[in-house]
Amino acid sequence: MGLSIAEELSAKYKRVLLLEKNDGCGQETSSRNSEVIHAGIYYPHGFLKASLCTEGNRLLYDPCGKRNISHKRTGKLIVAVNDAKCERLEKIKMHAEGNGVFDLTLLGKKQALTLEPEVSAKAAIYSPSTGIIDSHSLMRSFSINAEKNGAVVALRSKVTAIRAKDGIDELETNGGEYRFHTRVVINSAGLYSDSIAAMAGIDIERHGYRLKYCKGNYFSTSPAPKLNHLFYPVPPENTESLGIHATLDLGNRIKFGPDSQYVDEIEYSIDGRRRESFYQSIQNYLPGIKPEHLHTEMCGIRPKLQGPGEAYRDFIIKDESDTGYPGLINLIGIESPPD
């Protein structure tokens, strides 16, 4: 995000300065993560990720094609195994057009079988605006943009402290290897970005700021079965996942998660003993898929506001000038879109 906001600010001010604490951008929950292209279904009425999600979907696509961004409609499958979950599809497509998603279909068990044969499915709702991104690409086009602009991309800057006086914010990186004055600081730091809005001056547990770490873990499958679009299942209720699903990549690689698995702290192992309940989930919509067929692929971590078993947290993009720190902007929470 703070690339995407790097180019905005650059078109129309002087003197954007985006700071980056790893080699490269994007390296954390921006690129780990499924690269799809969601279609806005689940979220809460009135929730940002709703709207956002929405509307970023419409907006999405004609960019990508403008500037030669790999990305695909593939469309998504969300499968009913059962007819108790048969009964949710109804319940899921009225959910999405309250949230402006109208393009829904609900099909029988002949029509999604005629669409994707190796699939169990009793039912299932068919979503033809999502796809998938070359998530990489849109970055670097991004960054491009911005210094094209004249913005500066300054890596391997981790900002250590800010020091604010008279709206005016001194930020020092490296531990005093950098610093500089600016009256706007948009903290756009991800899983970090709790921590930025507390070196500010935030009470971040006051505020409700405070971060927790949810990994999601990936698996791939050798032999893979033959898809065409994403496949959903009815996700279970009341929790912070939409359970294992499959996805494809634009080589047309298949890979299954992520799960939801709440961590202390940030690494990317993945625990290969996670096999079984991955299987466990897949085989009830992709009977042939066997525990054997399943390998590690990947991981990423979700910066979410909400702990296992808490109400559902939206978005925080806030600017704080009401709380006492004027030209400070805080986005907390902002979390790979899960539907």
Ligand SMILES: Cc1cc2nc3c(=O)[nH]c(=O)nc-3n(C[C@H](O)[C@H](O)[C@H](O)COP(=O)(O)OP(=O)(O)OC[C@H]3O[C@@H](n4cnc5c(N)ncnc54)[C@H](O)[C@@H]3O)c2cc1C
The other form holds:
Amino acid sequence: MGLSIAEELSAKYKRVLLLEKNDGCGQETSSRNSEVIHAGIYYPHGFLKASLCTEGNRLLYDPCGKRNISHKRTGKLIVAVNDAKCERLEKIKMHAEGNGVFDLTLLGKKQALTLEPEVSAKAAIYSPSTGIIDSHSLMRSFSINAEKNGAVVALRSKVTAIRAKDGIDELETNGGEYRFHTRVVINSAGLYSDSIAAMAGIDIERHGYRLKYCKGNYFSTSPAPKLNHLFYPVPPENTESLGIHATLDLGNRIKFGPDSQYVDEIEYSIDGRRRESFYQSIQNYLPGIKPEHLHTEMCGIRPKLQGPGEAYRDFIIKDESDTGYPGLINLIGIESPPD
Ligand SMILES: Cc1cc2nc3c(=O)[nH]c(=O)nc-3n(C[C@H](O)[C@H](O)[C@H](O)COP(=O)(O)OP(=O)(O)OC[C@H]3O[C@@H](n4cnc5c(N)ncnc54)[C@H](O)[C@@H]3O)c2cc1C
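To complete the pair, please output the form predicted in complex with this ligand; the form predicted alone was given just before.
What follows is the entire complex, opening with the chain shown before.
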């Protein structure tokens, strides 16, 4: 996120500085995800999550071609395995249309099986604008263009203090190694964006900025079924979860997930005991899979604004002038679009 902002701003402004605490950019949530270009199907209407997702989908494919970033418009199937789930497909399609997604098609069993012969399906939705992308190349391209425009990308530069005096004034890195004056800070620190807001002086409890961590685990499978599309079950009702789904990468490898596991700290181990719940979900639509075929793969952590069972929250993208911090723009809760 920070890299794309740096590219955009450096085309218009001199003296753009991107501070990254790690040895390289994009080593956290941006490299621990499904790399799916989502269509914007499920989000609640009127949410930034919905409008930015559909707009992002439209804006992303074209530059990928121009910038030579590997990507593939795989399409996605949302599959119903019983009559109750079949009824939900029509509702999902209508909901997506409310978000401006008009390219979904309802498929009968025969059509679904023609697209995905190894899957058990009674009916499905086909989303042609869902795809996958090499997110590392995308990030590299943002970084190269930002630097070409004159921005400085400073690695191993952890923001450790922000001082405000009639607005944002001074920023400190690495516990005082550098201090410099700045008029604007754009906080896109992902899982740490609530701490950065607190550093500036914002009461993150009162403003509802405190992040909760929700791990998404993935399992790979060997032997692997042959799938041609991203593949999702009809999601369980009244939850945020999309159900355990199958995503492909650009090498056509399949991984299942992510699931949802709220955790107290940021650490990236995977509990192998989750294999059983993955298997229970997957075997509904891929009956050929056996528990012993599933292997722990990777995980990422969503910086969520809502805890388990709490009301759904939108992204926070906010100029904090009215909070008393002119010059501070917070991006908080930029989590996985569950779509
Ligand atoms: C399991 C999972 C699956 C997902 N699947 C998809 C998907 O298929 N499609 C999709 O579009 N999105 C997906 N997402 C969401 C997507 O990954 C995130 O929206 C995106 O990566 C957020 O990027 P970011 O730049 O906000 O955060 P990050 O990538 O976490 O970047 C924040 C950066 O800030 C740096 N930083 C933090 N604190 C400091 C500090 N004090 N000083 C300096 N630097 C600091 C960090 O080191 C990091 O590099 C998924 C997320 C998860 C967890």
